[in-house]
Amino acid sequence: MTAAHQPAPRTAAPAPARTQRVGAVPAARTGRRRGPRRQPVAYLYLLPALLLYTAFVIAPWLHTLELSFYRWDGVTAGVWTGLDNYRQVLTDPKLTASLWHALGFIGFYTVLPIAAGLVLAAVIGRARQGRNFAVSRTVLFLPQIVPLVAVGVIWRWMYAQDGTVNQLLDAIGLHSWARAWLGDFTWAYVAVGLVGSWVMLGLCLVLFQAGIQKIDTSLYEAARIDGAGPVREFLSVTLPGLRAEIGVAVTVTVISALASFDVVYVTTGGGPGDTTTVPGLLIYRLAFTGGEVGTACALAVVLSLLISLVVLAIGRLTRERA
């Protein structure tokens, strides 16, 4: 028998395809992930903090909002006035000027400390093995641990006619610049603002130094191999690496600028005239010495809304660029 007449080998019949129910497909094969199960019991752990926050923050703010619609002297019965208090806040030159003063303090409380803190953090970061690293950080952070009332008293002495600032000016031959800084209509606002810059510098420096330590050192080595100098290294490596820390610093310092009270109250009391008056100081005066509780509450509500809007805008910008 030749090979042509040999019967073809029998092949096994193909196995029937397994049918699979749609509902039986494993989650891992479909790429779907089940979210964590929400345990209602977990919310009970947040309840104590939520109760405290409601009692000491939300409830007083709502009561302030209610009082802002009344004309009330704090003793007799209040009279409903609708939006008159808000109209007064937005049209009275003295009240609107205080809001502009608070916004202007952002330049001293935010821009100057962050700019100076970035430069100092970069310089100290390049000399990370230096002996003065811990000492400089401690000295510059010192204003943050001193009460703001004490800061105001210290700088009131330094800005006095015979204070340290004028003595230094006399020592370097600038006698004509010596003056009573906190009583000068031109320089009082700048003098108070520089106190805020001094207070906020330490906080910004510590934030930026902590951020620099998280940056991968290989990035600096690569930049140096490419021939980058200190300025290029700062702009290309350090500054992008500190984006999150800059967002935190801007948020904290802007809130401090808009809600400033202690330093202004101790150093100038809002003077000379109204050149350094801020909303926090006016709220105190209107509510406790002026008998205009409704107007003070309206100004407080406007200030809180302004701070909330600014903080939300900063958070949104930081999140979009992150």
Second form
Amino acid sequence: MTAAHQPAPRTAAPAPARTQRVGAVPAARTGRRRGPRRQPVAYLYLLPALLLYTAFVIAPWLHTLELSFYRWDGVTAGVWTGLDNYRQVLTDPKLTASLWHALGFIGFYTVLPIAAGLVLAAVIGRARQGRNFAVSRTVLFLPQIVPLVAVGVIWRWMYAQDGTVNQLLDAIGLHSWARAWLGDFTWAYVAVGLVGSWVMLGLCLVLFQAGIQKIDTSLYEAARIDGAGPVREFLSVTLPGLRAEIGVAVTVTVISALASFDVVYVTTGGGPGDTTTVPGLLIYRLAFTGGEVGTACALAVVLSLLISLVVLAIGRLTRERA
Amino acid sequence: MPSSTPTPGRRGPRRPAPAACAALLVAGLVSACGTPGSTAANSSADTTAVSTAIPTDKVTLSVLSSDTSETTKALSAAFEKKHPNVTVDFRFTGVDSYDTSLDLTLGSDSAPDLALLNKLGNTAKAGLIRNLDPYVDAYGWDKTVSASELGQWRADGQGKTLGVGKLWAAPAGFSLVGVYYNKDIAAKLGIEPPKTLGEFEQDLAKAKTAGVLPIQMPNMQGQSSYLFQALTNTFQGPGKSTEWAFGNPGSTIENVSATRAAQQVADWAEQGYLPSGANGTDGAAAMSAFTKGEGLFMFDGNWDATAVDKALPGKAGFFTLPGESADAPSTGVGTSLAYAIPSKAKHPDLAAAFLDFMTTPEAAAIEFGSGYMPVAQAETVKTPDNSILKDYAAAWAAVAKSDGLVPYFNNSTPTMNDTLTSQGQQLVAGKTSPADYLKALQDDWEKGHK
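Having gone through the form predicted alone, I am curious about the other one (the form predicted in complex with its partner chain); can you provide its structure?
All chains and molecules follow, beginning with the one already shown.
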């Protein structure tokens, strides 16, 4: 995210952006005046974190990058194949389909929970004090605390032929709609996506509730005096006030959508057919059961590039508006 | 969970192992810089002299396994009893993380003396396990164990073609897939265990007419492959199916018999002979439904026999899918729980002695008692009357007699299980044609055996 914080001074920035920068620039200048900025000893403080980060993040990632140029079964000696693995990732219909599935999950992991979270936060967020607030927040945050594997197992039971979802449909007289949801070619993708929505909703809601508490109450009073109804108030006060939180929520949920693995693996395993395969699942299969570590690494590299690009774009979008 | 005994070739409820993967990635990636794989052991230690003598001083035999049944543990206990100076150190790993970490463990300094193999994969090719042929000669396993049963763990040097070449693992018990049936429902419908495939089809129609689900079947993990393979074996005979499963060059599944089999599966699904929600039902749910009386037949393996026997005491039976004529040879789908001796094993001779113990009548009783078909001496095993186990023993004997055991198609390539699962779900849902189904299988096969 460091790139996102570097201002782009060449463009004529709009007024709000400039006021924000005013605070940052003098601070940097005063820092420079007070003494040499580059004290070598400062890097020593960074060293432990840097070592750990290099050992467990940077080095494995570079090695993944290296492996992506080999054809390697994971055991015997690998063969250099240049860009072949990447060619396969971008042309094999199964692999490209998984990338599209992941992109589609953004609708379920990001758009739905953020929309629902905003509405819920606006409705219950105003009742800030009291026991109910704490209880509702805890309940709604629960999906974030439960391990995703457990979430997957629970939903697998609920979606089963004689599971809760079908019992509910039976109870309201929609027996003909009942089906084994995770085995249905039309509905399995939606069913899995909705699990993601459920998981992400709690996160969005807690973020937005915290954000709403930060908004100056005088703004609400002013809006009310100007005759704004609840909808106008939401659009003119709450929504702009939550811009930063929405930015965080979008970033986190989009990453979850693109890198999804646990829920899909536990609920459908990519089925029925290949309707719910995601890159995370195929990387696992290629590397650990298929003996195609090189292709797995290439797919992993493509996925991480895609995620980085999307996150950069989100960072840029939210910054320009701020 | 009653059906949680993973067996080679059988897809149990899948448990993810993200932590194990992460650990493995880190371990693998940090250790292997430079050309990937160059650190793997490549010397196959099959030239050393072997001995059938068992040491008399205190010694520990370490066994690495993903066997959740009691079989290996019970065999270990019996072996310890027979040789009081031997301690068996049984190390268990869940089946999913087992396969993904096995090769790394075998190549490490903490390699065990015996390791369960769920599949041959690249393990032999990478020189991680010993060629067992010297022990076959020393113990005479080729005389005690039938050739087709040992053949499942024979492979050429590249590990691509199975059934011929060196022996890489020895069986500790076999699985057998066939047809379970509910005796109560069968009696109500006036059905006897069918003698021919024609009779079997008549029974299906009879059940359907009476409003009974003819075949209970989960397909979330692709279990429709049992149905497809049983039919294929029946149509083309065990020999041709085995050739394909072993990866014999020139073999193909895009043939008349397999097309009939795939068509039959698709037709049965369309006619409502299979549960409509099969693709969204897992093995445990289907077995629970079967024991509650939902379904006349169910294609399943012996790993569920004990649980079914408990849930439906005296009311569940078993047979292997009959041939087109009454005198056709018995065929069944199955493979063995098999153990290999790693190249880095510290006590290879003792490990081989343990493998030899698996062929004794004493071991046969243990293997059968814990849900496996015995490696040898099957005729010495006693079974309770009127139990599904008795049917199983009879079916196993018939399959062994006609040399009709066919290995799982699922294990024919590392990715075949995934392909069969995905394609089988499409076939049952009418989303693919039998021809395209078989083409996808053959494509996977070609890729895995090139």
